[in-house]
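Have a look below at one chain only, the form predicted alone, in structure tokens format.
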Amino acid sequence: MIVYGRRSSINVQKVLWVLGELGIEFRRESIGGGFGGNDTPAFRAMNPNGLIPVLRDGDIIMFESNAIVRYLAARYGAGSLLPTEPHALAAAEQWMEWSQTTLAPPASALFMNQVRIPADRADRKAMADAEARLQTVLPIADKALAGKAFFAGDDLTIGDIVFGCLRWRLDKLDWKQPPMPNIDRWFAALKERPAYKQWVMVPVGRSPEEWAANEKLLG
């Protein structure tokens, strides 16, 4: 098993995040952003868009970070990530979407101009209304935690792995955060897990400069 990306990356991280919560042994190999190594003729016979990450697991390459997760979850997560009961089943697939399509957009304009465009040129309209965004679409996903330890029931599933990442990242960033007690307790519980600790609690920077110190540090 051999994942192909930075671990700087959001992306990568959900792959990583997952490979540690299922127990699998697996080398990663630095690809993207400062490290470089993604436009080359090699890399793109497996990911002709250039981006990470890639997975290779024996005879199978893939890309695009989502369909990652849920093939580890299918293929050595079945029952636990990806659950086999239909409601959970359901819940999983939803959150996920939402977490991808919903919180991904805001969270990623507010990340964008905080850490990786330089304070002088960042688009403070942006981030004013990725930060309104956000004010409004957490509190759903706080409501849908209630009585519940994570959003497909009592076990970490995939439905929890797309938020997981982006709020970490979210908590790093300077934005006034809605009151969110549900998400709070789930995140209280996402830090004590080690594949958690490991691979998505890495330093996220506050500036450009920073951030390139940083993702050198990581590797």
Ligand SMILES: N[C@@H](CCC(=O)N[C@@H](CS)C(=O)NCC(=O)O)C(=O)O
Second form
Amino acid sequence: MIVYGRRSSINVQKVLWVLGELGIEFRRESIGGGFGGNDTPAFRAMNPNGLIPVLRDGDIIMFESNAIVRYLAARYGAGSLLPTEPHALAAAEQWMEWSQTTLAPPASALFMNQVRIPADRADRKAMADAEARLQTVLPIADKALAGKAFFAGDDLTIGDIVFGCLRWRLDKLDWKQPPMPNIDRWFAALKERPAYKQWVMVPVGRSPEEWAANEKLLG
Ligand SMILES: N[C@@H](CCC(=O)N[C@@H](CS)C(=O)NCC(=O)O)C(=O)O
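If the structure you just shared is the form predicted alone, then what does the corresponding form predicted together with this ligand look like?
Following is the full complex, with the preceding chain placed first.
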């Protein structure tokens, strides 16, 4: 098993975290960002988009982080990361989609403008809009987690992976977080998991310079 992608990428982190949870051995190549390597003919033969992550599992080569998460969970985590019980499966799939389509856009706008873009060029309106949107949507997820350990019930599933990666980054940004006691409890539990600690709880930085330094450090 080979993962192509730098550790600082949130999309790579999803895959690494899942591999860690499943106890799958793999090797990784630092590709993308300052490392480059994602615009070579060899890389584009694996992913014509020139983006990370790419997974190679035997003769299977694939891109799109959420598809990789689903593939790994189906092949190696059926009944755990990918629930087989229909209610849990429905919840896991639902929250994975919600995290990607509802939570990720404002979280990413805040992250880009606070970390990746120099402060003097940051889009203040986009940041304010993102913060307002987060304050609207996070309570929805908080309510859903009431009385549950994870989004699909008692166990970690694919429904927690995208949100879990975003949650770590959101925690490192400067914004007014709404009260979210259930998310806080869930986040505290994630922070106890060895694979989350290893692959997701990495330094983010607060400027393009800090970001670049962390990227180099992480590999
Ligand atoms: N939808 C794709 C998006 C992939 C993507 O945008 N990857 C970014 C890193 S998070 C990338 O490759 N950026 C170029 C680079 O790192 O050089 C996925 O989820 O895998």
